[in-house]
Amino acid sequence: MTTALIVLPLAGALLVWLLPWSRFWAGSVALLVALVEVGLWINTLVGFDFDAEGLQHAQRVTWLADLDVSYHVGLFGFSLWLAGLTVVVMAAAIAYAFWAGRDRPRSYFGLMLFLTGAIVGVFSAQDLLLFYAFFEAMLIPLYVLVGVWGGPGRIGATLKFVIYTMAGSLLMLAAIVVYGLSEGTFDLVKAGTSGSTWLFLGFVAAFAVKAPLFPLHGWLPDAYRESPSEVSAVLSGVVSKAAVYGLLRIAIAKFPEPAQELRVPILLLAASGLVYGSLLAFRATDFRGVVAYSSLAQMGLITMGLFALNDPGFDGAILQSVAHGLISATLFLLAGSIERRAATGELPRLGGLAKGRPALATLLMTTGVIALAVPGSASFAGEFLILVGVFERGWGWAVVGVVAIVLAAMYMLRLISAVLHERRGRAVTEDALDLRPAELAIVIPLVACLLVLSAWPAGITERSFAGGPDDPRAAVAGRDDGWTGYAPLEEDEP
């Protein structure tokens, strides 16, 4: 089943590229493949045993026996949720592109399907060289999608994205080769743990660029602003989560000692990115800028959860990854819809869109309220678990998280007010339409997923880690190195 999740969109991409489809049929076939992919994932979810330890739905075929390199794929609980996020967001992005009528549709939709297969491959790869192949394969369609279909500044945005990503990937390739040869296998299930700090940093650097994490986020503003809105949704909502999987499955699970030793510096960088991204989001003057910088902040928060290196932090990081992916994808698609009506995303030129546009106002308000983490929302549950996790490492980390959550409420309320409730801007006309039925059909399922997740966050938090030797939590269990910041409050008591 895992192989089918990877191969189906790749085969669909070839089908769209090779056959002389019209615009309508190219989009229709691509959307059909994306929806079948969602159905395959649901079937995988139904057949997944969340109580069983170890890898499930695995397939392994040897490629190079001498180096023990293989096509080895499979899913854990946490990777199943990340793959589900991928197929849902990619289906919405393809549907939006179909509705928007992107030019050169065969090329465009083929690239989107290829990207789907590559991302699912990243979340299921259990061989380091296979993981690297999928990780780099994501770059190819993104390079073309941004560079060809992007805005006026697309060339500069593409170059920054490629330079940053390739630099990180080369470091990871070197780390993979050294680690694989030293272990005698590139198979993640067979390989043991390593105490090499340099190899750990090689992996972390690549994942920090992909996320992105502060201070390796220089490509983020231009790429998110210049990409087509659905590509921005994929970059922020899905591609960034490849870093979450890599940090959890490789950096933490295979390098537990360096992860413990460097926990404080990484927490410092993540906390800095959390506050820095929140401040930039609050100062941003355009819709996409707010969402882009909020993504930088959220990835900092998720990284704090991962490097708390405890159960609440891990559970919160996975829940927040899924919630943030759905939120950012929804907001970028809504940004695209607003830009189509007002020809701009600049907040000073927007305003008053709530009047006469109840569907747009309702969906933006609902997504925004979930994003600012009101109690009872999926974001609240994820952020609360992360704060519990980092509090166990020191109350100072939790204070930083709380401050950033307050900032998140400020920039999200500012965005909602600027778009919906302030005086109507020059770019907004009286005859600007509400969301059309096709747009509603695309965005409502994403918001519905957020509402379901808000009602039942335990569906993810209790079904991401089942224990066993392959559980990333097992690698760091019992390795607490003591003081990592401000001591917990109870330790200050006599």
Contents of the next structure:
Amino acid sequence: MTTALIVLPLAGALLVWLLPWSRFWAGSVALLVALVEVGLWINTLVGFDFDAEGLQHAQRVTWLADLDVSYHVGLFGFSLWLAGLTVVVMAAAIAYAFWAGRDRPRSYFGLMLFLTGAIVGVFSAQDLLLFYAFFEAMLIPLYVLVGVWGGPGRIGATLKFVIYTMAGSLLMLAAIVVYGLSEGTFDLVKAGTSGSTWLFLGFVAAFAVKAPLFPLHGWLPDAYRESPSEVSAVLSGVVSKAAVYGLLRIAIAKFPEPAQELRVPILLLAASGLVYGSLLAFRATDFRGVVAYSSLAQMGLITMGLFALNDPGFDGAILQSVAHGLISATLFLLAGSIERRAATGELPRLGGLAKGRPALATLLMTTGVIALAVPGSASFAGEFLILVGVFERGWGWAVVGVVAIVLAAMYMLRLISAVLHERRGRAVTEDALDLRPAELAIVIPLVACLLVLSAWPAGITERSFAGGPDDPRAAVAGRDDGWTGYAPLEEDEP
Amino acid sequence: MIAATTPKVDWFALAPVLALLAASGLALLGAVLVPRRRAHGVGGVFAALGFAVAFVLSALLYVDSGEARNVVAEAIARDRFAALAQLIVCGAGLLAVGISWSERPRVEEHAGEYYALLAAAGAGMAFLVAANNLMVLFLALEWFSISLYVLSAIRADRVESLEAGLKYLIVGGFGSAALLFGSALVYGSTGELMFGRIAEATRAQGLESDPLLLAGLAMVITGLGFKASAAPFHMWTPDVYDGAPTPVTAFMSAATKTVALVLAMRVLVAAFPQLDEFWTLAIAAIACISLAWGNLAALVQRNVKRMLAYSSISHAGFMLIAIAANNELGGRALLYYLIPYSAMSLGAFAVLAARERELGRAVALDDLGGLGWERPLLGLSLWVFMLGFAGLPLTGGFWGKFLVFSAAVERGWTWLVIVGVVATAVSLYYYLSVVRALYMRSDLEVRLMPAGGSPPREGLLQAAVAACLAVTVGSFFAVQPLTDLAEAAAKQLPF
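Form predicted together with its partner chain structure, per the form predicted alone context:
Time for the whole complex; same chain goes first.
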């Protein structure tokens, strides 16, 4: 089942590349494959036993027996949610690209499908080398998607993006080699835990770049600004979550002691990223800049949740990952739609878009309000859990989190008012259309997912970690300096 | 009076070499006997047949050599280690013939000689990898080197080609001299020529710190370093790669590197096991210098052939890490690495050859503009080869690097892994600049200036590129069977 989820988009990619489809058919076939992929995921979801411990839908085929490398895939609860986020956002992105009519459609859609397969592969890989292979395979289509179809600054943006990412992943490769050989296996399920701080840092380097975590976010603004909008949506919504998965499945689960020891510096970086990103988002002068920096902030928040190293932190991080993925994908797609109408994303030249464009206004407003974590929204639930988690590590962390949430409200409201309200900007013409039916059909499902999550966040938080030996919670439980569950507060560390 | 005894000759062990020699002779005869306009075809067919037959024979030899032994008065090693290297050389030779085929109008005048020399070089290489004593080693080394000197200069109408031939001759001659001198010192110290007996004599006579032997070993390493184009013995590489006809460059980059590294591993492991503390460190140092110099110099190249020349230096560095590891995993890593590396290298130069013929001049990075969209197969292949050089997954280059790093870790030299990782990160910049040129230039920037007319028909070249692509990607998925082959071969060395 997991293999089908990975192979279907890859096969679709080959199909789109090799056969001489016309523009229309290339897009249609790609969209069809993406939708079937969503169907396949729903099918997996229905058959998933959330109470069972350990891997589900696992499959293992030996690849290189001497070093015990295998094609080993399978899903945990949290990987299932991240994979679901992937297939939904990718389907929306492919539909959006189809609607926007990208040049060289066969190459474009083939790459998008290839990317889908690679990301799902990352979220299900249970072998370190397989994980690395998918992690890098993700980079290849992204490099081309940004470099060929991106904006005028695309060359510099891709260069930065690739150099940053590869520098991180090569450190991870070195760590993988050393760790795998010392364990005698590259299988994540078989391999034991390790106490090596250096190896831990090798892995964290790769994920910190991918997330990105302050101060390794240098590639982020250019990449998010120069990409086609649906690629930005995928980059910030989905690709960044590969870091969450990696931190959880490898860095924390396999290196519990170093994670414990380095918790404070990592929390410090994450908190700085959270505040710094929020401030930058408040200062950004264009739509995508706000969303890009808010992504930086949100990834900081999610990392704080992860490195709270306790139940609420983990639950909150997963919920927030899914919620933020949907939010930033929606916002980037809306940014793309607005740029198509106004030919610019500069906030001073936008404004007044709400008047006569109710659909755009409603959708942007709804997403924005969910993004600023208004009580009752999915991201409120996620942020609350993360705050509970880090409060456990000292009230100061929670204060930083709360400050950042206030900042989030500031930059989101500023964005909404600058785009929708205020005086009509110079770039906005009277006859700029409201969202077209096709755009609505793409964005509304994303927002609908968000609303469902807002109504029922427990759908994810109670179904991410079922325990068992491979559960990251099991790795940190017991070796902690105190409390790891929803226990009474008097057991807190001071 | 000295009784002249002829050793018993195991003809089967020599069969790949003899097949190539025969092909070379026939191609040369063809050049004389066949009318000139047919000479190209006849020579090409004979060379291709020679490489194909030699390929099959080496495969048979591989299968048959489950037990390693020394034949022909112990001068020749009949083992899987040699047979696998011969397979790579013959495969590279076959593809090189395919790449050379459409070079036709350019080498018309010397077509027969061209293919004869190609087959002769192949024969020398196949001989070299089986060498089991210092005399055979030197003989085979000179044999293929002289063929390559002439091949580099075969475009006698081009001054670059002549310059390449001359430079290669002089610098290569220097390397050969170092090797010969080193061999003499080793012989002087131990009184033996056979690899195995050198080791025995070293142990028996307690020569571990004999300055004569150490100096000899150092000079042997130097000589092999020249052939493997490892820094700091690399200075001929960019000029020769750039000046030689591109199909010849393709063959050299794959096959010469293969045999030089494979032989280096055999000599060091079989003949100098007692001196391993010295030579593993020396090789590791050469590897680091190659990685650093090759990558840094490649960063500033605009001419793609020169860039690939520097990249080949850095790859020599990677493969030397496998030798420096001095363990069986290293042997496996080296033999595996050579398979995708040869394919990528041949393929990349083949694409450049096609572009060169189209434009009628040396290919600068800018000249690749739009190639990816215009000629999808060549563009995609070059893209994959670059990713493979950089060691990204979905290419065999990834497993190659992984195995090399694993060998270094097993030896306990994690610092070599770090050097390799940093070098890889640097190399990404220039490999990606090729991809950037292929795909990411807007139509306005791309100014194509074909030499005239439509691009020549190049069915064989495209087939060769497709084969290289298949090997590059296939070796990623089929890593288990290939490392099994390499493992069975590496086991026969006395690690």
